[in-house]
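One chain follows as C-alpha cells, the form predicted alone.
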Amino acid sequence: MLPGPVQEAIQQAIVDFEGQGISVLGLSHRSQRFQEMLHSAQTRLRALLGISEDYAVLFCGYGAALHFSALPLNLMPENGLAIYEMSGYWSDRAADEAEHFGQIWRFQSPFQMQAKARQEAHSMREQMLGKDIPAYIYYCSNETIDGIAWPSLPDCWYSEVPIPLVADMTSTILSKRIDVNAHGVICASAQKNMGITGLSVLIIRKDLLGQARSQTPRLLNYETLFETNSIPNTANVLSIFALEHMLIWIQQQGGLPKMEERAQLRSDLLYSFIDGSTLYLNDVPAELRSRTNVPFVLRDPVLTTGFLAGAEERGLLQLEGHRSRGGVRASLYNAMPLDGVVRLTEWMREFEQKQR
C-alpha cells in the first residue's frame, strides 16, 4: 500500500515528470536528474537508519528472492559453511536456495524454544561447529506468513571470530528503529514500506565486498552494484522515484519513531479484538508476534469464505491468507491507516454477531 501523496506524485510524473513534457518512463537512467534522484535515495536511507560511511547503501534491479541466492555467492566461499536460523516460511526458502551454495546448517530459533531446550540446542551447536566457522548467520527479521518477527537479534556466540549477522528485513525495514552496526548485511525488497517492486535495498559493510566467487553472476555481484554505483545495466527509473518520494513521506510524517507508534497502534488494536473473540484465532505467542503481518484463522474454517467476501464488499480487500497456510491475514505496512484496521475490526465483530 502507498500513502496518497506518494500515489499522486507516481501519477503526475507518469504523464509529466516535472513539468520537462516527459514522463518520468521516459527518463534516462544516464541522466543527470536521475543521478540526483538515486543520491537523494541514499541520502535519505542513511539519515533514517542511521547509516554510517562503513556500509554501502545500494539498489538492486530484483527482489530480496534472488538475495538468496547471491547472498552465498557473495560471501560464502567454496566448499563454505552459513548458518540459517529458522523462524519460518521465508528463512526455509532462502536456506533451500543457499543449499546450492555450500553447506548449511539450519538451527531452530531458539526464541520459539523453552529455556531447557535453548540450552541443550547451545550444547548442540558447540558440539557442531568445532573447528568451522561460518562465512555468515542469516535470519529473517519478520516472517510475513507465519506472522512471527524475532524479538531481538540472534545469538552470535558461535565463535570467537566475529561472524557478520545476515538479514533479510524486506517486511520491516522503515517501520522500526534497526541496529545496522550489528549486521554485516541488510536486505529487503522494497514493495513492503519502501515503494514498489521491481527494486531491493542492499546495506552492506564494505569489507565484505569483494568476496565473491568468480562464478558469480555479474550483475549478482554486490561488489559490481558498489562499482557502478546501482547502475550495473538499465536501472528501474520508476521504482527509484517511488523509493525517493516513499523516504520523503517517512520523513514529513516523523521517522522511524512515529513510524514505529504507528505500528504497535495497528497491530495493538487488531490483535487485542482477536484476543477478545470467541470466533477468531491467532496462535503465535505474544512475545513473537509480528506488528506488520497479522494472520488469524476462523474457529470454524467453513465461515472464511463468507468473511472475506463480506469484507471485500466492503472495500476491505486482499485479507485471503497465503496459498500455504489459508485463513485470513491483515499485513498493515506503513502506509495503512489506523481507520483501516479500524474499519476491519468493526466487520469482524459484525461478522462474529450474525453467527450467534
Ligand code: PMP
Contents of the next structure:
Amino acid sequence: MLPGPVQEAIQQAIVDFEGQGISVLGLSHRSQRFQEMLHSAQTRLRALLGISEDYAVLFCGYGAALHFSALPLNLMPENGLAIYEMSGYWSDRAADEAEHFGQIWRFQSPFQMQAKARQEAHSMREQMLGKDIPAYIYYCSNETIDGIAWPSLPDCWYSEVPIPLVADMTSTILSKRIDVNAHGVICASAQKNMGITGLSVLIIRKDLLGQARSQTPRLLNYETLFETNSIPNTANVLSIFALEHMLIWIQQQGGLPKMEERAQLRSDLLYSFIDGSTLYLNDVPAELRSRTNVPFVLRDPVLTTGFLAGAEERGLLQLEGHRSRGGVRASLYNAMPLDGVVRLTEWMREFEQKQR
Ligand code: PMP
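Next up, the form predicted together with this ligand. The previous block was the form predicted alone.
Once more the chain from above appears, this time first in line as the rest of the complex follows.
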C-alpha cells in the first residue's frame, strides 16, 4: 500500500500536474521537470541510505526479476562462477536465471545450519574455492514468500581478494538502515517499500561498471544505464514520480530509524500474537523472522478459507499466502500503519474464539 499523502499526490498529478494543465501521465521524460524529479529521487535515496559517491544510483524500467539475468551478464565473465546463498523462493529463482549464464554454486545459507554443520560447510567452501574465485556472492536479504530475513551479512571470506556482495533487497529496502559499503550491488523493485511497480533501483559500486558481456542487451547493461543517467529509453515517469513522493514521505516521517522502529512494532505485535495462540503458526526461528513479511498457517488448514473470507469482510485485504505456499501472509511494508496490524490481530482473536 501507499501512504495517504503519496496516493493523493499521485491522484492530483494525474488530474493536473503542478498546475500546468497536463497530467503527469503525459509528462515527457525529456522535460526539464522530469530531470529534476529524477535528480531529486537520486539525491534523497543517497541521503536516506547514506550512499557515497563511490556508488551510482540508477533506476531501471523493470523489476528485480530482470536483474536476476542482468546481474550475471554484467558481473560474471564468460565461463565464470558465482555463489548464490539459498535462503528461500526468491534466491532460488535468481539462481535459476543465473544458471543460463555461467556456473552457479548454490550454497545453503549458513544461518539455516547448526554450528557443526556450519563449520563443515565453511571448510568445504574453502576447498571448493581452491583457485576458483567467484565473480560475486549473491543473497536475498529478505525472502518475501518464506518470511525469512538474513540476521547479518553473508560471509565473504572465500579468498584474499574481496568478492563483491550482491543483494536483492526488494522487500526490505528503506524499511531499516543498511550498510551499503559492504555491498558491490544492491537491487530492489520499487513497489513494496518505495512506490509502485514498473521500476527498480540499482545501487552499484562504480568500479563494477563496464564489465558487461558483449551480448548484453543494451537496456540490461548497467554501464549504459549509468551513461544515460537511467534514461536509455522512454522512462517510467509515473513510477519515478511515485518514488520521489515516497522518499519525501519517508524523510518527513523521520527517515530510516523511524521506518525501522515502525517495522519492529508492527511485526512484534503480530509475531507475539501468533506465538501466544493455539490456532496460528509461524515456524520460522525467531532470529530469522522477517519484519516485513509474516507468513503463517492455521493449524487446521480447512479453516483458512473462512479466515480469509472473514478478513476480507472486515477490510483486511490481500492476506492470502503466495500461490506456491498457501496459508496466510501479512506483508507489512513502510506504508502499513500499526493500526492495520491491530485490526488484523483483533480479527485473528475473534476467529480463534469462534472455533472453541
Ligand atoms: N525479489 C524479491 C525478494 C521479491 O519479493 C520479488 C517480488 N515479490 C522479486 C524479486 C521480483 O520482483 P518483480 O516482480 O518486481 O520483478
